[in-house]
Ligand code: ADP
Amino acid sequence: MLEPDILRAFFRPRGVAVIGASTRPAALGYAVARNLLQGGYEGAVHLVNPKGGTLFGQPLYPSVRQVPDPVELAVVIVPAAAVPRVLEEVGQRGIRAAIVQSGGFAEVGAEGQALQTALLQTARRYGLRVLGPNCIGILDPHRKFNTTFLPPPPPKPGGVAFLSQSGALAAALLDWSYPRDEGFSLIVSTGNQADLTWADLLPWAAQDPATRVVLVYVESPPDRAAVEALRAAALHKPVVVLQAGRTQAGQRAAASHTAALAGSQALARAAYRRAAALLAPDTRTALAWARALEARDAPRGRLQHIAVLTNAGGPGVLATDALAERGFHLAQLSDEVQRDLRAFLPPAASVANPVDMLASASPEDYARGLETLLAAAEVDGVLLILPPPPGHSAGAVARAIIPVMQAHPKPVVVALMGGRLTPEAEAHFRAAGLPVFPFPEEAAAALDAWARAQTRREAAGQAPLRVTDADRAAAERALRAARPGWLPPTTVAALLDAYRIPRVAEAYAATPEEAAAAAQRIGFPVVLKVHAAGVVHKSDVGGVRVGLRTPEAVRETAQAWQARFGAAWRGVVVQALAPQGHEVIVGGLRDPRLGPVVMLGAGGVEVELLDDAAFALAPLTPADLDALLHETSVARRLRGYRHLPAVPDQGLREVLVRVATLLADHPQLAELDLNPVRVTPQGTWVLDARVRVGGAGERDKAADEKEQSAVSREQGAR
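Can I see the structure of just this one chain, in the form predicted on its own?
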């Protein structure tokens, strides 16, 4: 975690040195000096340019070594080639925080990457922390602190902190917000992130009293450090993440189902869920979520059953669709509530949900209708749609309903539809600090933000689940002699047994005769599975026989496989025939950025074709377990599917926790497939298992991650 004094130097420095300040009005160094000197910043501002002279009545010092105290932050905007030399002087001056706005580094290719490496090496020699390069810096509207080169005026003070890897997106968002009169508590552009990342600066934004919600735009995939930073921030403020590159090819060429399904988007969802962050599907939704969470906290009670109040049928239908797509239910209004609505609405009005008051609805009708719906026990929140009514102004409706919205704890979101006739109403809503959106879909997204923030807030405080009866020593003994690659069945069985992961009765046999004898011990009928070098998906090569009922059938099948696979033959696995039940796949892998990850999906040979899988970081929290079941078809299947009965999910949940603990405890485990796992009324059993041990590089990286995680936990405890 970044030292508090360093964070303060970036966000509340007592003095700033602008290195590369220019007297040319078109130069970026001129704009940075102007924004600091004329924007209201109360600290000292020192300007540096080797040519000397003055700018805005301030002297231009030839070098940062000559600027007087106080100076805690350097803003560097000089040609890229000069940056390492300038940072040398900054370090010698004793400054420990620098914003490098200059471009021409890793973003332009190998030569720029070399300059970026030199920049970082110089900074590290002096204990200097660097934001950037290739960024626009920091802007704090509340404290009138603006290190950017963006044109004035700055945005108005607000409650949204925006941390962005893209300076262009930050600038565009600011420009977009001006005509909407929307403010920000903080703008931070992190650029190339050669040293500091958005995750390093997140604690400041999350604990800033002026910030109500943090919006983060990220381009690099999340790692464990980012997940932990987000999770810590979520204990203070809701965090909305807009992740770029969600659809880029993230699948690896891999033998296991788990690795084949572990695309970048699936892993990102798992990471941000663990982080208790709200992962937005697009820019418009991210902004709608941020503005909704800025306007009010997530409700403490449930937010599932929504009432729609409108004066037009079409938008009401659109709102109904948008709510359903986000998992909400239309509240079933009681006879009493419908009777109260009929008491003041025209006979042709619809008092079912959506409530369509017709185009003649007056401001008083809107206010009374809203009061009636908010008072209904069956209503958790209201989506109010306001196209300008023909006989009244939208502003008059806004004035009538704002006191109602402010008086009730239940959330209300407004879709103010129109343009020419709506500015007055919009001004009233914004003056009251109430969220307003142009379309029903965005209003529904705002309700979605409150519902998601509610569940994320609960999840942020959950501790990971671990099994306490595992025999870790037995697992270590089984792995001690393991070489990189897929483990033999006997070692896999030892691992499962060490962690009490239930499996059907089985035996490994090296010869057809041993197979026949094993089948007699287990009891007929049995399942026979080939074990051969290079064979991972046994059913794909005809290496599975189900329901063999005699020793002769077992022996003959094993002999046929022995002849067929030749030198690759290693033997067979003989298994008891498990009861009928629901089949799922439980998998695991070690991601280079996120560490151990668990998967749950529809089981069987078509798992990749169905693409019905969800991931979660190991070890698992209760929220992770719920998500694994409900983000897939597994929860629905276990409630009863086709000819199979409903079965409880407790046994499957326990298997998931045990697998997650196994992966987290042993860094050398690279991939794991339990497919299928059969969930039955009698119990849950693993029917087939494969485990791969990573190579030396994989194991070393995993061990480093585990050690670093332990260090982080220890530091956090302090």
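Please read these numbers as outputs of a predicted model, since none were measured by experiment. Heads up, when I say rigid core I mean the largest set of C-alphas that superpose within 1.5 Å between the two forms. Positions refer to the first chain, counted from 1. Compared with the form predicted together with the ligand:
- The rigid-core alignment places the CA of Met405 less than 2 Å apart between these two forms.
- After superposition on the rigid core, displacement of the C-alpha of Phe429 between these two forms stays below 2 Å.
- In the core-superposed comparison between these two forms, the C-alpha atom of Glu556 has shifted by at least 2 angstroms.
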Given for the second form:
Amino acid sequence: MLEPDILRAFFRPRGVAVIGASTRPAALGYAVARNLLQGGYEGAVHLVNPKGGTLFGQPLYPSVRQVPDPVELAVVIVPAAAVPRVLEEVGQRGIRAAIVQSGGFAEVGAEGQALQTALLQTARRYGLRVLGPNCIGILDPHRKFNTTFLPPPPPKPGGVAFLSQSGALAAALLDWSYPRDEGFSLIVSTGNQADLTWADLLPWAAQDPATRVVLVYVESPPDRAAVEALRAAALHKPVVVLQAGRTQAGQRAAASHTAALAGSQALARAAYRRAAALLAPDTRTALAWARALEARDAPRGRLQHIAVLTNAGGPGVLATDALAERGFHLAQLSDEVQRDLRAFLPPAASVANPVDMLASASPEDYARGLETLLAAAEVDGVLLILPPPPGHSAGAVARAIIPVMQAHPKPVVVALMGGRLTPEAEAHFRAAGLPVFPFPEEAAAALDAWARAQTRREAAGQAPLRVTDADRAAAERALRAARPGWLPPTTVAALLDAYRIPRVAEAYAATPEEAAAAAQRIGFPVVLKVHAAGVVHKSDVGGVRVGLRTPEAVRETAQAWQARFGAAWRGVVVQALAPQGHEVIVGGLRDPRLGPVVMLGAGGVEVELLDDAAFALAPLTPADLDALLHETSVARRLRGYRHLPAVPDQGLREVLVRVATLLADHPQLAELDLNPVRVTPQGTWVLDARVRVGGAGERDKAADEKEQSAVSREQGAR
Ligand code: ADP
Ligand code: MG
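Could you give the coordinates for the form predicted together with the ligand, as opposed to the form predicted on its own above?
Every chain and every other molecule in the complex is listed next, the one we just looked at coming first.
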């Protein structure tokens, strides 16, 4: 993690040097100087320009080396080609934090990439940490600290910290929020992330007292470090993630089911789940979530049963759909509550949920209706719909309900629908710190944000599960002799046994005679499977026979395979016949960014077709385990499906935790496919397992990466 002192130098420097401050009003270097000097920042601001002269009554120093103390941060806005040289001087001046806003680096191709590498090398030599290049810098509206070149006025102070890989998106959202009176606690633009990433800066936002929720716009796929940073932040406050590149299909070689299913999005989902972040499906939802969480903490109590209060039918139905789609239930209003509503509403009003008070509803009706619903034990929260009422002003309704909203701990979201007739109402809500949303869907999304934040808060505190009875040394021994590639059945069996992953009774036989004898020991009926070089999917080549009842049948089958596979034949696996049950796939792989990952898929060859699989980072937390079962159809299947019985999921959970521990413990393991795992009322067993050890190339790459990050840590620590 970044040293606290470096973070402070970026966000709260005692002095800043603007390198590339320009006297030309059209230049970005002019705008940066203006924003820092005239924005109200309390620290020292020094300007640097080799041409000398003055700007805003300040001297222009020819070089940063001449800048007096205090100076802790350099803001660099010179042409790209000059940046490495400038950073040299910044390093010599003893400054350890720099924001490089200049563009013309990796984003423009090979030449820019070379400059970016040079920039990084210079920075490393001096232990200088760099934000950018190609970014718009840092903006703290509360402290009036603004290193950007954005035109004034700066955003209003608020509770949302926005970390963005895109400067343009940051600028656009600031502009969008301004007329809505929506503020920010911090804006951080990270640009090309040559050195520091948003994950490095996240701890500052998580600790910042003015920040109530963090919104992160992410372009690069998450890695373990980002996951850990998000998870640590989630212990302090909710983090909403908007990830770009959602639709890029993973381009993985489909050597196994697991690899084929590990599309980049499935892995990103797994990563953000472990990170305890709220992964937003789109920009509007991300904003609605952020504003909802800015306005209030997630409620402590249950948030499941929602009442809809409206003066119009259509929006009420839309709200009902939007709630159901997000997993909420419409609260079932008791007779008593319905009677209380009936007491003041016209006879034609609907007092069942959604409560439709009709167009004649007055501000007093709204207040009384809301009061009644919030007081009902069966209601956890209210979605209130306010199109401008025909006979009253929306502003009057707002004035009437705001005290009710503020007096009650249960959450209320308002869909304030309209434009020309709603500004007064909107101003009242904003002044009270209550968010409003233009449509029922976004209001429902706000409730969803609170519900999600509740579960994330719990998940962030969960420690990963590890089995304690595994024989790690035995697994190491089995792997020591293993060559890269798919492991032989005996090694696979040794690995599973070391981690007590239950497999069906089996024996390996090199000849038909041995096979018949093994079958007799195991007990009939048995299952016979061919082991032949190059055969991956045994049943595809007729290499699986289920339910053989005699030694003769076993011997004859083995003989037939021996003749058929010729030189490729290695032997057979004899297995006990497993009881009837549900078949699932448990997979595992080592992702270059995320490390060990486990997959659960609903069984059968159709799993790829149906996209009925979920991933989680190994080792698994209890929340991961639940998600694997519930994000797939597995949880539902295990409750009983067609001719298959209901089976408790404990055995399967156990297998998942053990497999995850195995993968996490042994970095040589590259890929693993347990297909199928059969889950039965009598027990859970692995019927077929394949395990691959990573090639030398793969391992070298992983080792290289480790080494590199160790080097950069060392240099960064100087
Ligand atoms: P492959 O995947 O190489 O084709 P498997 O070993 O997975 O071969 O076997 C194919 C199918 O045969 C399994 O999905 C399962 O339905 C059935 N099967 C395999 N082993 C057993 C067993 N021991 N008991 C009952 N059925 C089995
Ligand atoms: Mg199989």
